[in-house]
2 protein chains.
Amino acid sequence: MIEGIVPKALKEVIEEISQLPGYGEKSAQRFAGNLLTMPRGEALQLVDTLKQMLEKIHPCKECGLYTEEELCPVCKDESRDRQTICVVEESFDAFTIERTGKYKGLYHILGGRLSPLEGITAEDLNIDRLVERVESQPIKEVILATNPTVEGEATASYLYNLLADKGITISRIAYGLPFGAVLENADDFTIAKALEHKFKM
Amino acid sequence: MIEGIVPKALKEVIEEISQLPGYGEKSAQRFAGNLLTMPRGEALQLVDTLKQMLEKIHPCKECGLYTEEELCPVCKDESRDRQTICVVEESFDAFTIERTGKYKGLYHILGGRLSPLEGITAEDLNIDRLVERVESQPIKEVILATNPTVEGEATASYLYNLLADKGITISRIAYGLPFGAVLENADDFTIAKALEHKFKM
């Protein structure tokens, strides 16, 4: 879309947004178009909200969860189970787990997953701090809740090896059929895992 | 996603972005997540680029096309065919047509389409100015290139009636099979239109 009649300021927005993961030129264009179409005051407000977010939010210095304060609400909450750490790839994964209301322990945010293809190694992730936490705090269990993808699995294996001799329980979130799923539509790997991890009723 | 552990500044971003047409909570979350994950300097740069766009871009005072100047490059270009106006819903439609390199006339941007459901009436669109242009300039043809949707059709019909007595040629962009399409996959309406608008080879 680099034609003469597209205004430069719009081209720049489309170019920058289409660099974002999951965005292409079409979706970048739609985003820019939405901003330009809405009342200009509201659009400027949205941009300001984005800026505020970038200025206020940073990783919790203890666990890495996005927070506006030094310590996130989970790390500050003395009523939570402080012997269990759930390790996730991104803050959003922790938000999702938290939404279930079923988990009462602490979190640890890796900030990604090992990915040789993208050149992401253990040094790029928030792993040293995890080991430190396990060694310096009364942690009894680490639940590895990285995604069940090839890279998430590799990351979980890596962390398992790293923590295996720390005298703690290391668990992996369960694999199985998603609730409400139909067997017929599930992939073979999921079905195989669901059978392998069957439990007594 | 209105839980206690999601930072307020992030919640606000997600809430505002998920109001945009075509965005839901998931896609808003992905956008916010992308911004937070990328190097903070780059993210702030992107936000600044968005702000610049909103500050610089406005509709061309002649045709309504997004531009950074008073008159857009099309309206300023004396070498274009100034007797033909192609009417489109949005600036992006003009950018798309322009990309083909096949159109050398002027544009007119309506800024939307008639939509009783959304409460968008003729007064909300850049229609008066179109009539003015047709009446005051040596226009010979108006090509109605609103989208071939129910609302785009209604808008084209409305404009046709409005311009029918102005002594100009009024055309509608052709309907037919998209280039490279397979008949088997085309919908009945498109096939019917393609037959109706058949042309001699």
Given for the second form:
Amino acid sequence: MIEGIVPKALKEVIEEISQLPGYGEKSAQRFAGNLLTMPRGEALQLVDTLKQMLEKIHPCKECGLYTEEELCPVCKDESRDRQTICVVEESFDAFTIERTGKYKGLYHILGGRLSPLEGITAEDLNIDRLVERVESQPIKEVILATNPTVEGEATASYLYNLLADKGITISRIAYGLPFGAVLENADDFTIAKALEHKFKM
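Having seen the form predicted in complex with another copy of the chain, could you give me the form predicted alone?
Chain alone follows, minus partners and molecules.
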């Protein structure tokens, strides 16, 4: 940016957006620019909607899935298979799996993945609650559906070692997903096939 002519308010917005994961200065500039070129009423409505989202959405107290209530719809649904937990990195991964209609168990959201280079350790993730659920509930199988990336694999291996002595079946989502892919970006068919061909670790 040409620092001398950038309005202070615009510069501050770009700097704030740049702090979001996946956003650099260029993408932050595009976001801010698009917002400024929208009709003012629509832009203000978008900002108000974002504010409402931040006020209403929070993690489910049981599994960590984003919800507006104390318990998410999955945890409240007594018809779900309550002996199976699918562990994913983020809520959006669970949303993607849910769209396939192939999985009927429960979820557990880690809130990220192990990444020493980014300073993300096991203490930063929702792992203790997963162990509590396995130990206190009639869980028979845990499906590790972390993304097939280096960090996702490291996270799955860590969880496998942590849960190996709990007397449950531990499965890893099958590689219907190409290595390096992200669940949120995969199509429903690929996700469904990966679930169907999960394998025991």
